[in-house]
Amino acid sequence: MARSTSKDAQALFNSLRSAYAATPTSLKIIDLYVGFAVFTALIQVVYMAIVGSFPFNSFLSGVLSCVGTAVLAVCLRIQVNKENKEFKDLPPERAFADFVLCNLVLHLVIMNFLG
């Protein structure tokens, strides 16, 4: 039994590996983007498990600025890709400068938070 769930487990992973070799570099590109500021969120809350949270609106800001990050490159991810028939009119240019707008609007308001 434990066989075969391995077997299953290791075709699912190099089908998974296949699939993604297929994708277009500028998405693999967002996909690192959108990993290293998950990463970085990720330590952040790490570092104030062990040291503390003293200004905690630091940390919030922090945190929530990695995150809005991530979400706002999964959006354009999903705008850019061409196998995506929902935004085949909307042009890369366009999404990249939605964005873009939108990172300054998130990053003017997480500043504000701050204090």
The other form holds:
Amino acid sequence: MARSTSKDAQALFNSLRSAYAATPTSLKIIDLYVGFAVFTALIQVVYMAIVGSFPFNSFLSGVLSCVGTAVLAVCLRIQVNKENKEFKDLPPERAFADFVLCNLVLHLVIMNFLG
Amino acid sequence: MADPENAKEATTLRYAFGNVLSFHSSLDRSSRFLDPSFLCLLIDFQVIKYESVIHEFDPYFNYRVTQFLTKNGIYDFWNWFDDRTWYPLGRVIGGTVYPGLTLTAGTIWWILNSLNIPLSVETVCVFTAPIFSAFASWATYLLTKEVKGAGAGLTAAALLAMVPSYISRSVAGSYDNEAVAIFALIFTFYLYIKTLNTGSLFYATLNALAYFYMVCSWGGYTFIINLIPMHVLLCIVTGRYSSRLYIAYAPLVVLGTLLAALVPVVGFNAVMTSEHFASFLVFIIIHVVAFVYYIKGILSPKMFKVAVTLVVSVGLVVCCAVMAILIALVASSPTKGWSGRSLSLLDPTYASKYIPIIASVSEHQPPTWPSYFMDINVLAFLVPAGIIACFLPLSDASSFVVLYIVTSVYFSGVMVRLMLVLAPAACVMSGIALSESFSVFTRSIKFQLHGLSGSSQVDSGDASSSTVVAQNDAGKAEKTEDTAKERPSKKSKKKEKGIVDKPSLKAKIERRLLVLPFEASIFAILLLVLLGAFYVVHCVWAAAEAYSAPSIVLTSYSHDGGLHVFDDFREAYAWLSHNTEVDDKVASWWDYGYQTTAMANRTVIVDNNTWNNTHIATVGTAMSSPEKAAWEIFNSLDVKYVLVVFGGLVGYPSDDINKFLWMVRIGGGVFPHIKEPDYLRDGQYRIDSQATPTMLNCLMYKLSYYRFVETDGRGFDRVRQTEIGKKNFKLTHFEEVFTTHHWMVRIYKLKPPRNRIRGKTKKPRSKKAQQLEQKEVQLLRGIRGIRPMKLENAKCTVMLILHLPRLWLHFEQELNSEFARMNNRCLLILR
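Can you return the structure of this protein in the form predicted in complex with the partner chain rather than the form predicted alone?
Below is the entire complex, every chain and molecule, led by the chain shown above.
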């Protein structure tokens, strides 16, 4: 039972890796950025757990800025992905411009809330 | 008397015709969407009937805050600590008020003044609400257009322009949060639907900003942040997940939470209270779902199955652990993290059991059934038709509107104040229903006309009275035959789809034409127009009669037809502002707090914000106690004047005697020596000769009925419809200083304490003080024996020397109590 599970896990892992290698490089860059943002958020949470949550607004704005940029990057990835039928009319420049605008608003709010 | 009637009828007819015209325009699909907005502005009777005055109670507070903002600028406004209310506690205005309304009005005033249009702040405040109701109508048009199309949009906007429920909170002078909040609500929903339909991140940003404006404006923003996650969950569960859903929801949560945390009133509640947890939960769920879809897309089906089994077995354990922690955290707080008001929405009996203040507000009572018909009239039975129309076909947007109407119907059933949230949803639904039915009838008319003028299409047109049943409602199909002949407008609208077979014209096969008989369609359209006319007539009547009263000025018609105006409230506040010192404190029940600070400009003890239950209970206890005890309480709060509202002479029913039982309940909730049964005789609340002695001796009774006998000789109370119990009595600790013209507001002054207290005092005396007292008595007796007149000076100096230690003791006591009071104040500020 355990061996079949581990063999399944191995097979799964390999198929995932091969499928992911097929994605275009631009999307992989976005994925890397998302991963980096989430990683930064995790570091901040661990730091807060060690040091304490005062001042709370700074902690909130730091974590939410990481989560926010991750979410916006995922939205960008959705809109730029050529396999997505819903967005084939959307020029990638427009998608990127929306991404930049939303990030601007997000970071303006973050700067205000950072305290 | 005859002329106003005629004028009103003329305006009613004009509105009826105007509405018919706008219906026609919806048929032609022209974009005359300015019409409904203009209609809103036309219904503005309040300014015509009375002067431009601010209504009710809450708007006076908002007006005072706006005055402060325009005078002192925005930094002082953010940091304002108001020491003229809730004496001696004060109130941090910057941190406890929703700034959206005041900032909006302040901005409008500032822009106009910088353009050299010198409008006063009061004018801007009075007219903010009608302007924003026009915007709300425009936003309803946009929202319904996204859901169903421009025709439905126009109809919905026209309906919202007149719906009485919304008019009641957006008349000129109703300067309250809902005036701008409803516009923000509809606009946020519109942007959400637009993002959902287009998948554009730009609209997602705008959506977050509109949500920010809503958070600034009203505490009802929690409705948005719970409804949208509910809708997302519904979409996921019904299999309508798409990447547009992710783009519509995920940025909103992050940006929205941050923006909500920016507003000082909300602050960290945006992440800590249970009202927001739904959004975070669905945020996590949508990420999980998105990830699952992504994996499904890149793996083969067999591998996907393997992945699912693996993940489920491991993930379930982790999930259970996290849920357990979360449940423990939430359960540790007694209210499970919800605020009192939200809990009373979820459990309607909560407030009456635990928080009498929330239960006592008349706006928080459940509505009666007739009030639905009064407030949304015809829309009440057009809504189910609209719900059916939304299901044909079901899209993301229409499922959202269905969810919106269902939740708002539930919440409006809990609190009559939330009928206001129901109104836009009802208008949207009814707009959809009316527009769809109009298009059905006009299409069949067009088809019939085309068939009459053409040649070969006639046969198939007549023959296919066989109707294909509508997709959803098989059960209602029997009625469709009958309703075609009867009045389809009065029953629910059924849609028939008849597919016409025309083998010769292939294009027509695809089009689904309707096959109602020609006369029936014309008749039905006429009836629908008549329905619209009834709606307009009712709305105009409701706006003119029921919802235009500013409630600070009352009117009544005397039997010879003249108008009698009761301006007692403003009379009393003007007297206060002219005849008392600036720093005098006025005690009254909390209803009148805002008006007193705004109009009379005096410090009050409690006001409509009702944030401190104990303070209100103190005032309630004072009103329920006998004179001496009440005087003690008021004296400890530095009160100089007590204000009482009394309607017994003129029959004004919302006076303090009618509210008195709430004072007893709230006071009794904190001070157990006040018991409600003491004031009731056999469970009945009376003020006549059968009333209990506690009732007849309490301060409220005495202040209301002092010298009332002098008005008509027997003291007949017109509101309670009895003669009062205790008629001739004197006040020992208060003196009457002002009573308004119709005796509606009565102001009393606290008598200063007497200099010498004869006999025993109730204060605890130390042994030293007692000895001093005995020595003083002996000395006085001794001196009196000799020659009192000549020894006047000696007596004084001797008494002064003897009293010095006692004076020092008293001074020390005073200092201690002052320090204690300062300490409490500091603690409250820091908290």
